[in-house]
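Given as structure tokens, the chain that follows is alone and in the form predicted alone.
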Amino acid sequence: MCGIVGYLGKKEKKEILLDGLQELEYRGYDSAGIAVIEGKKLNSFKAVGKLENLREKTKTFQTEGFGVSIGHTRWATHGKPTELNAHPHLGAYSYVVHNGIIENYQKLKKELQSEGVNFLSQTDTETIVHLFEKYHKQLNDPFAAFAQTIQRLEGAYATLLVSESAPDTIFFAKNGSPMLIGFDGDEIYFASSDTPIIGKAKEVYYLEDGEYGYAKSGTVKLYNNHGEKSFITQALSLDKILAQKEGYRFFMEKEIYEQSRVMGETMMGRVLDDRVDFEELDAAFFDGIHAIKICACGTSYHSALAASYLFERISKIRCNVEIASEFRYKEPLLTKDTLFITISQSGETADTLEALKMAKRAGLKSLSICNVDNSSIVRESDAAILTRAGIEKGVASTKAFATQTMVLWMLALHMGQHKQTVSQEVLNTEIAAMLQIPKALIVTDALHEKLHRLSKRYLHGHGFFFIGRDIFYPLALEGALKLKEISYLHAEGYPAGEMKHGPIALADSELFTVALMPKTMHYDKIKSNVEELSARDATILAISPEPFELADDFVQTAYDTHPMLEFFEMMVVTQLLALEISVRLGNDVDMPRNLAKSVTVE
């Protein structure tokens, strides 16, 4: 999820460039670059870490007179945040910048590099500028060749790219990442939201999949699969926090909504045809490995909880989870043939962090789940698996947790691979029901328009128990988590089977009870459980396939063929849920009293 920027005209480009990264920097701030073509001449600049570097960096730089410009700030996917590997990319006389991930970029890079292209840096990027020029010298054809190297392009992506064989000339395409155009009479602007270019453009066109062209002279040419198209401009907004929010009330809603888009960048390279690879991993990583210990903290304990089932099931690998503040002071028992990994957000979290370097002390191998390439954690592990979700405003987690959860399902199945302790058809079946996720995270308005309704009978009682079995405990512990953290509201979560050993003592009409009752997994047992609450007068509501014929309030889900199809779409539940009901008491649902994003301390 990185930022893109770019600026056709007479005006100082420089602070427009950096002006608008300014804008984007919270989509990402591994690193940040700029790439100006005045006349004939290029200049470009990249510096690694927050854009003031990039000031600092460009402080002496001026520009002058028509040009072109185009500008990135970087959320780390392929290669670490180094100055080879931020964007702008070179080619021999092009530049290029791009958001998303290409995923036949592999297969791309050994084609170019048997015609003896030399690639600089470790992205997927860097492929873009090399076909493009590789075209151009065939077909002598700037245009042409940019509109080939764009089909033979796979996955998701927002590119701008500039170079010396048309100076004045910016060319874009748009598939899967968002980008739009700014217009102010001849003066052209890029961005890949609103807020960089409100106070510069008044009219706005908003790109759609499969869109490409380019940019010359103040005007702009537009095509797509059918060739050239007319479009149609809109008039800009003017509130730059709610462009940013893009409409949304509030960043946590539009988090909500962002899961289906990015569990498709979670996947993208990653589940294959056939398989799951993450280049991340040399072929040796696992080999000596016979133990999984997971260490993590809140919400990412979670996603660690739901692991170990997955781990023991489908990679027949012993999983235990360790929360971190506790694992630190226990002395536990360490033994090097256990891989060690720890899930962060942030990459920053103090007791996730301690409890990595006791394990490294010890000589086990590491192996950290993280959001924020370089961060501390990610430096500290052997290998690292970024999480691709983008930058997250909301401190109650929504998209980290799902992306989480979805990369560790992938690395039970990537290490069953290796250990052949899974069979092609588990697989098989897996990989089909992984690629259904993101269409089981799509929230539609008949959903969110019932939940909002049914928010305001769960205002008030002695308070909330959420209730799964198996890998649908996790879950009920992250529901439960998400209501307290906005709502601040009691919460518990709870296996259904245990209600019995004590808590059912607090059944009443007044105690809330979420049960999760998927279709794929023990439902007869679950729907036992909560026949129990209902006949102690629990207010029940049911989130399941299957109508339930005792609950109070009933949602129904669409998904039964799969226990992860069910639990990603019932996690969209419980997440809207804690939304419309913190929403309803009035609180501050992006900042909630007493939580900060990032815990860097004990």
Ligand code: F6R
Second form
Amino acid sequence: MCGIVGYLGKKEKKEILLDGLQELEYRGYDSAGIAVIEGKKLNSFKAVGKLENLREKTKTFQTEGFGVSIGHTRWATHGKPTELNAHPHLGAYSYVVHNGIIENYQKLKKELQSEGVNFLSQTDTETIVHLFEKYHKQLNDPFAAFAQTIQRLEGAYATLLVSESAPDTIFFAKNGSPMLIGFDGDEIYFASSDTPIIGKAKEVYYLEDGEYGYAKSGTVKLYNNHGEKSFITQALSLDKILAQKEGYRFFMEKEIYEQSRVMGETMMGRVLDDRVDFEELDAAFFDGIHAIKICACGTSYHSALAASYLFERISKIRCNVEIASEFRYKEPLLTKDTLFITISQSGETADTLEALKMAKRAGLKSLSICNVDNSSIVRESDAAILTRAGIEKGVASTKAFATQTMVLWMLALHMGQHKQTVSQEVLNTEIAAMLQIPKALIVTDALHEKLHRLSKRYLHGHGFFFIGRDIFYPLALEGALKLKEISYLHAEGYPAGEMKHGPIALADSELFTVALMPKTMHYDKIKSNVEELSARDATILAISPEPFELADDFVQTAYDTHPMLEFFEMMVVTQLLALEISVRLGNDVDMPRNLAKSVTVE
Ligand code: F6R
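Having seen the form predicted alone, could you now give me the structure of the form predicted together with fructose -6-phosphate (F6R)?
The complete assembly is shown below, putting the previous chain first.
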């Protein structure tokens, strides 16, 4: 979720790093930092907030002559956006920057602490630099120490390390998070994506998973687990916007594809072997709570609605959901045994923020589920759970919805544990399903191609109904919202069982029905609802693991063992459908007309 830059050469390093980080700010930022070694002298600077704060802090600092340097811009996932948690992280004489997650960091941290290492930050990254120095002391060879360090890391990472023990060298490693090396003669650049080095490097090598090595004296030595490796560079593209999209046509498309990976971050350290834990919530957080009220807008409202089913079913607690702009003016009755939850991607939505302030004035305990640490809603709440989706650029929200829903499902289980409404057996089943979610979110070429082909049949008509039951009803609402936002076609989400109470009057061949037909939830009921529509000649696009004869079009899903697995898999299908229809209609997918990413007005 963060951005990395590195540079080895004779040019002014501070400017190269800061300019590079500026190019990565689109990925999100809450703090940034740089470390430079010139001669044998190590200098480092960090600042919380936007990059201009780091610029201000380094105003009088200048570099001269040959040196090595690394920089990082951070989007908080583990630990608050503070200076101590900002990268680069310092050991006794080395600095490290890192993107990704070190999954075994708690184990490594304990091991290092038991050997007397003092940790300054709450991050997983800091373990890398201490491990390096530990092995450096043992092996007295910086590269051997780095290689040994990499062997110990589990998870996804892209990392750069500089050390006074090898002041002319940048050590690098990549596994699961992107990293590339740029070349311009003797000048060597590192970055987590193309943008920081466009206009600087001429050639580039995109590191592969499992590769590591070092840059020194204008050359790069590359290794993997078979030993030293040769590599071939390629010319660097010159289009920055294209580079930011990392090969995808739109940010929304990139974000749909990212969902599988970010879900790992959402669950990290929270979904444990036999329970779900939130270090953000102290043990007494739910004491005295007998009901939940959730307020949110738009997509976040839809994840709230899905959660209301889960809270009542799993945690056996009354849960009621309201659109924030309605809640504000209805003179709601609020009782102090109610936990007030707000959900917001941006954390700045005016209606949601005002609803939260109202609840606080009424003395309610508040919890926010948010993607942006330090946002107004997070600051205003008693406690906050970050969704860890990383910055979302597409105006139509995708990965924010996925991660919100995941956090809410986890929270329902967590509350269930606390209130003892879930057995260990149920917990184990839910956790096993959770661990499969990243796989259920993978976009396969076959699926995307299928939606691309299908989309050409859905560019006209007099409207869409997305229908579903239970948690698939909020998913239907969300599918319809995605479609209307970016295709400008009329679409409605409806509870499948409610169609016969009025909307079925609209049914004819030009009414498109997207039917969410999960195998694990009321399949027969929704099947008969869809049959009623089909009998009135509505055009049916069925999404189901179970082949459905009456469907005009059919997308077969793979998961049929747990409703949430079906939910997330079907979510991806509806997102891709909206995307492909919008592309065919020639609309601006990432910036649909009349919409803004953050709605800070009433
Ligand atoms: C839809 C969308 C909006 C937002 C809504 C609330 O794709 O993005 O409906 O969900 O404006 O925004 P947040 O979640 O930032 O409070």
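Numbering follows the first chain given and starts at 1. Small disclaimer: the values here were computed from a predicted structure and weren't measured. Throughout, rigid core stands for the largest set of C-alpha atoms superposing within 1.5 Å between the two forms.
**Request:** Inspect the rigid-core superposition and answer whether the C-alpha of E154 shifts by 2 angstroms or more between the two forms.
**Result:** Yes, the C-alpha position differs by at least 2 Å between the two forms.
**Item:** Flag for G100, CA shift 2 Å or larger between the two forms after aligning core
**Value:** True for G100: a C-alpha shift of 2 Å or more.
**Message:** Once you overlay the rigid core, does the Cα of G463 travel 2 Å or further between the two forms?
**Reply:** After core superposition, the displacement of the G463 C-alpha between the two forms stays below 2 Å, so no.
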